[in-house]
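What follows is one chain in structure tokens, specifically the form predicted on its own.
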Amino acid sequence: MGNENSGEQVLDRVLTLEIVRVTERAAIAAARLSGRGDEHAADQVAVDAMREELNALSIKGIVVIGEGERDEAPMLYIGEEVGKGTGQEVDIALDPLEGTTICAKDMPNSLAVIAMAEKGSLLNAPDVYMDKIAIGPGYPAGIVDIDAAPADNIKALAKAKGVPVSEITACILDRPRHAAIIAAVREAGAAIRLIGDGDVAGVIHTTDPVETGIDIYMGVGGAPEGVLAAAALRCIGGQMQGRLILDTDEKRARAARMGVEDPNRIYHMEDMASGDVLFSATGVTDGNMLMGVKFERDYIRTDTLVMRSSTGTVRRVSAKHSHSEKFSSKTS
């Protein structure tokens, strides 16, 4: 599926398919440990697989959203250089296993995710919380506002969609901190899809309410995940706002070191992901939009969405891999 519009194309189009292999390999590695109850092990094998595949690409890549800061993560940390060191300079945001807990429990919507953009195009967000609100494409700008009451956003979205509030479904992380939002949305008359983890998937689901049943995402999740979600929305369409939650002196100082000048700034989608953006997500476990990895007797099956902002193209890549396939090889 796709809708190719005119636009400036800065990144090599070959990278659109090469990053599919990056998320495929991470997803397969993580899926081998799905349901085993070991979050750390599943995350580590996904990190290792994604790093190896990235280093096979002819790029000069810098990880701007990764597994943590250098002192906290042995691989794919913020600031790490990846790729062969030849070719284009790119920013990379990644989550080798988005939804570590749900993978460990073999629950829905765990993904391997990566975004790639021209250098300087992705927000270098600190690993803190971010308040977020997101909707899919097809609405006038400004329909929802992060500072508006949850009920007001729900009612405005329903009016713009031309449906009663009762036909709107909000996706919210199931956390105690969201008790007031959940109560307000239900009091307004809308439905709620509570998710235990995986808020990148939650935001992406707003882009296709017919398939996923989700119209709006709201609440507090990780800032790195916010940048990844914004990258996906830049490609597929939608609106998003986010504000970093910098509620301690240490967090404010860390954010300042990463270039955040205004701790209260509201970031719009284009502030978090600009320029030519590529995005790829491969299902680890079965989900609303993507099938999880399937280990069959003769091959391994994967399901991936890969998108590009400059063309508006969205491809769904269903692949069969040999059990002996070496992903970092040149073969397809």
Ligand code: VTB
The other form holds:
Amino acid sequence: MGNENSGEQVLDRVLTLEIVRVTERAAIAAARLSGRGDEHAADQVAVDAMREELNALSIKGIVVIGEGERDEAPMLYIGEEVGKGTGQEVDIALDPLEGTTICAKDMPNSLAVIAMAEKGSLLNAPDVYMDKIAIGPGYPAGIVDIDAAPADNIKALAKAKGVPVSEITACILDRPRHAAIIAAVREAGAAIRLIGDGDVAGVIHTTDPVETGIDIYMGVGGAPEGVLAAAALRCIGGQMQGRLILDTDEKRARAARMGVEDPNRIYHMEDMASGDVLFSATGVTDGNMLMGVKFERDYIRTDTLVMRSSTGTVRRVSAKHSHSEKFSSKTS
Ligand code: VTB
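Next block: the form predicted together with this ligand, after the form predicted on its own:
Following is the full complex, with the preceding chain placed first.
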């Protein structure tokens, strides 16, 4: 798959393999608690595991997208320094368990995700909502537009793909706030896959419609998840636009403190994740692109997608881990 976004290789390429270990470890921890109905516990073990693995890396990392602001998240909060404090300075966006509720319910597509980038190249997004639209690679630039009517975007996409609108599937979070967009997409004649959570996976799924059945992601989800998804698309190729939803003075002030000058700005994929970006996602529960963690008698198996924007290489890492203390079920 071609990648138009190649750029300078700034990050040490060994980090591409190091971050696989980080998401594998978080995914294994979370997966032990999948289907147990306790989303906080699943999230907590994933956070602990990811943090421990990150702190073993020779990086000077800073969390720019994390578990929340320092006062509300004791670990992996925005601004937390991670890594051994030696080596390259990197910005990190992470979600040790993207889709806590789907993991707790043992439903598809929960992931452990991380993006690592050159210092200063990931959008410092506040934890607010973001309106998003994303499509995979291979389309002319600008064929979808966050400000266009949903039906027009669907029709433009179908035309560019060379299929009738009825063969297009949009992925949308199943929320009451999406009633109008859902009605408009259905009225246009396209199908919709409604998801309960996990729009990072939803966006990534647009990059491989043959495997996932998803052509376009639309709707309002978390802004931090938007930056993570943009980091992934920068590596695989595709188009994405996002706009923060800053509908109160408090949110506008919070965003301004994080450097957002224009509250109505449309962020394109490259505005959310620029420079050399690495991205890794390990499946927690089974999904459309990634298998979930499998606990077998002799091994624990994981499935990871890891990629890098400067080279456009997308690797799939299928790993067998021996049972060990590190992967045991106790929290650290
Ligand atoms: C999405 C989704 C997340 O939050 O961003 C969503 O990717 C949006 O927020 O997995 P609401 O749930 O408030 O609609 C999550 O579902 C995480 O909560």
